[in-house]
Amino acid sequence: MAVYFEGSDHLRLRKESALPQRIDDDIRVTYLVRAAAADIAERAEALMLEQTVELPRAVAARDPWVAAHLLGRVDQIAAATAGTYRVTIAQPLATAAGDPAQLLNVLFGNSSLQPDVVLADVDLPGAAFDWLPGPRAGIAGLRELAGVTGRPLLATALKPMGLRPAQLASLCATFARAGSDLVKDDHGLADHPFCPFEARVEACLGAVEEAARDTGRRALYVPNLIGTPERMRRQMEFAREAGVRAVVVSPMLTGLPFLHELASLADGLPIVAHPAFGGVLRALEPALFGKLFRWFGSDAVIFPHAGGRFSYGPDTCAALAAELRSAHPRVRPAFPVPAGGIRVERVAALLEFYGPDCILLIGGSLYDAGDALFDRTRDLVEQVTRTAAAEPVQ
């Protein structure tokens, strides 16, 4: 078992959260703002004030301490497209109060209600990562859990909603025997009366263990946690005690601050983040999924790849993956997980696009095989393994 889950830098950094913050550390936030050229300077100043003090500068500055330590500034205004500007604002880190929900308030707050504003990017000072956990395992840790090096990991989802635990366990066993690295619950699988969470976890773990005895290789079964925070904490505890080694969470459904809480648990588990409900924010995807999801504790982030049944463009997918895997002095890299209607026939192109450090999440294209599900999954595993062997990691 990997040792980085306890006594690691991940936990050490969280223990240092009580250290005093430097009041002059800045959060740098870039927005896309629609405005006329004659109005953009005034609009940018108003946006900066709206996100923190919510008063005109002259009124807020009546208090000398507020003026010296909490008032932000507009750092840059640059033309983006016709009628749109990139506005970069610096807000003191102290405005975030060392709290994940308040950080979102500073980033989005009232600006998320303004149709002329989209969050484009955010950069945080190092001190913010005294209290932001980042991935628990990251790319290296998930590779260790899966026992896979030098190639992309392969994942699939258990579906459809409506199957009973025994039926899902049978699918889980098929995927595990065929060589899938991760077999995750679809994000639609909840604690339904027809498929209770605990019964599903026990059945699928049992299927994985039986397959491992026959094949000598243990796939990761990754159950979906969903519900109220109290219910999800119980699910996490049950899953961990049952032997689960990673879980799925939809941070936009259940809350980014709660993702932070789950990722910060001393006895928690690595988290695969699903993007459901992520389109409700006025934010560019690399900033939301590539940075915030990772910083708040996701070890792997699912997103719809270009050309699928609902997808982002290639540039967005490339930028998102680059943010998840980018070097950071305090935060482990996280796996990009392209998904959303990926066909088996497109796998070679995806391998070229993402390289080895990704998890390919393929579901429907495998289920299309019907009774040949095992053979189609095994062929996919062999194809990816051969491709990776032919093009070793540089």
The other form holds:
Protein chains: 2
Amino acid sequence: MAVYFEGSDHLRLRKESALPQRIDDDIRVTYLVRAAAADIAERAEALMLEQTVELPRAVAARDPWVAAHLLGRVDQIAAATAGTYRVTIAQPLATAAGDPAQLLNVLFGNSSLQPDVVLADVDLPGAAFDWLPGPRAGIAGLRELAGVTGRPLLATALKPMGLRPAQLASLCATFARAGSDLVKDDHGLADHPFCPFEARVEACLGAVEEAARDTGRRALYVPNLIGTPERMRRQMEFAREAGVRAVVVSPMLTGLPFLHELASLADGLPIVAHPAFGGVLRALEPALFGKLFRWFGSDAVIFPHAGGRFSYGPDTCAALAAELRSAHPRVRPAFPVPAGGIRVERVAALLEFYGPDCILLIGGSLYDAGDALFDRTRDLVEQVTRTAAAEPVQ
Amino acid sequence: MAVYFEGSDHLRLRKESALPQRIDDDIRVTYLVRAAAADIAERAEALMLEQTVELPRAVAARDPWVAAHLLGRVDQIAAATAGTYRVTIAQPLATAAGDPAQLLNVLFGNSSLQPDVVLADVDLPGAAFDWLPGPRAGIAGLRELAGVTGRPLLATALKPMGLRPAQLASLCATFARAGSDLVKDDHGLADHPFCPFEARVEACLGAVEEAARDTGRRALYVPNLIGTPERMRRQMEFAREAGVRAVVVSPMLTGLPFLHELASLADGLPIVAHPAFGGVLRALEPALFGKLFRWFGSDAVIFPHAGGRFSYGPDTCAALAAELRSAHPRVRPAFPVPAGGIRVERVAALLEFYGPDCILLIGGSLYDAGDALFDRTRDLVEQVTRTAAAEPVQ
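If the structure you just shared is the form predicted on its own, then what does the corresponding form predicted in complex with another copy of the chain look like?
Okay, now the whole complex, with that chain kicking things off.
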């Protein structure tokens, strides 16, 4: 239960920053800030200035145009847990320069270095989505590519790093024949000399194609792009021309602005985003993976489901999934992809938890089956496909 | 004082992983891991596997080639603070695929999402520097560009965001005439419609040039590149052709692999790296900003000096500076650039703290001077230039 702060400092600050009303045009960013009650109003004002002008208000406001158009405003301070406040700051959208990298800078550039601050939430005005179009395909588009309606999708993962293309293609064939909807590269499969990207893509596409001739149903093989932007653009181009229809990208490793660039390519492919390098201690997961990842162009977002070998709780997972799937006037909903050490035995509970609009990613635990990999995958496919068709959750 | 662990679990693990000796070819990565004494050996093994094969050892090792060439090894477990261990893991360099993004993935991809793990240190074998050449100019090259030997360099910053090109150029002229060695854009100066990158660069270069005709000494104007990789490459190209000789980049915002790409361009420019967005990672600052930033191509690295409006302590700052300047057979030393709310009055202490091989970045506190900006800068320049010439610190 949020208790709103009506202390005199806060009111004074709001009064002093009597700017032209811009509420509908503002970025609204919420931080959790650790501070004493007596200091929070001043701390919030400093945080607001830190993210844009990096000067005290009086100095920045020497230029009246800056004062009128660039200075933000502390919008709300609410007590959160003991010693922590939820501080909502309104920053003019103009500060973001119509650019995804600069938007990150305004949201959490310098403040990410301040240990008393956690990025908790972000809301953008409609105009931001003129230059942040979001997912290319989204849930509906990926469903169309996979030919699946009304039930969750199943994704399996090719691993371990170290296998050569023919071995991965053989695994890919097993998963495809068993009925996996997506077969993705592990995000650690790079352009290794022992398993070059091109050879892997060709071998795995061939395996999927051959399986499709026998089963009548084509799995989506989703290769992993990793490298510098130049290398990843080459990988994307090769994959598209070879017939790939979606790719894996780890945007925190390779840069969130580059995710946006890939997602905005006229001839690009839908993107399944992996959270590697996302080190989330100081940003809440629903804001980073649920909002920013989607807005920057992820069609599906992998995240560790509660209870695996990572640490997210069920509330975090539910909030993250809700953000990804939430209705938005400009941005397509994206698939949540719970993963991270999910045991086959937990699948029923997961399907209930997430409902039909999710991609269930089962990686390592299938491999425990050894020679029974096909059968184990087949069982899993049956479990997922018999899930009652339900209205897609929006 | 590190106490080495001689527990049976640890010894057993080392014995089991009796691989061909690869010590000189291994990535050695150290994490701080929170765990109970009874669990740390198992936790360390799991961490090692998480970063590459993402499978239990027995499953990954079904392929003998993977076991021989891809599986890493827990090298050392040492008690650190209460409940925390320093875990050093050796991973074969081959896992990194000769690629900077994949290297980050092996170092801290999935583990960055595990709250019991902090990235503490990294060492790379010599062969890694075949594809990680590091800074283009380094300390010596930037000194040559600035025409300064034997003393610290002074950098000032153009701000606030919101000023138009002519206003920034006027500030730039003031700083240049007062004798600032570098005049850099604030890292929040993007390609805003009210201050387009090209117009800003031309105006500021013009200001520096005009000042040089009068004073006989040319300050380095260092513009800020920000955006998607495609936009930043265009900015870099425009800047170079206009006569710019170094640029500011925020690699955590725009992607560390892209820093490497920029630093490796045949016709690129030296890079002053800004730490914005760097706090999203749970990594110790000397490892992230002192090693990775340098290895990925930063010629100088900005970081918040102790006691400003950020939180690093003096030990962290000293360690970070030492990493950046340390002798390396393959990689040029880079300049530490202490910054972050340094008051003019603290400059003498800072110069003593860092010695001559640093760039002192004084941003906001000069602006307090208002109309006396020239005089205040002039005083600062005199303070820096009268610092006794000393042997460069290596």
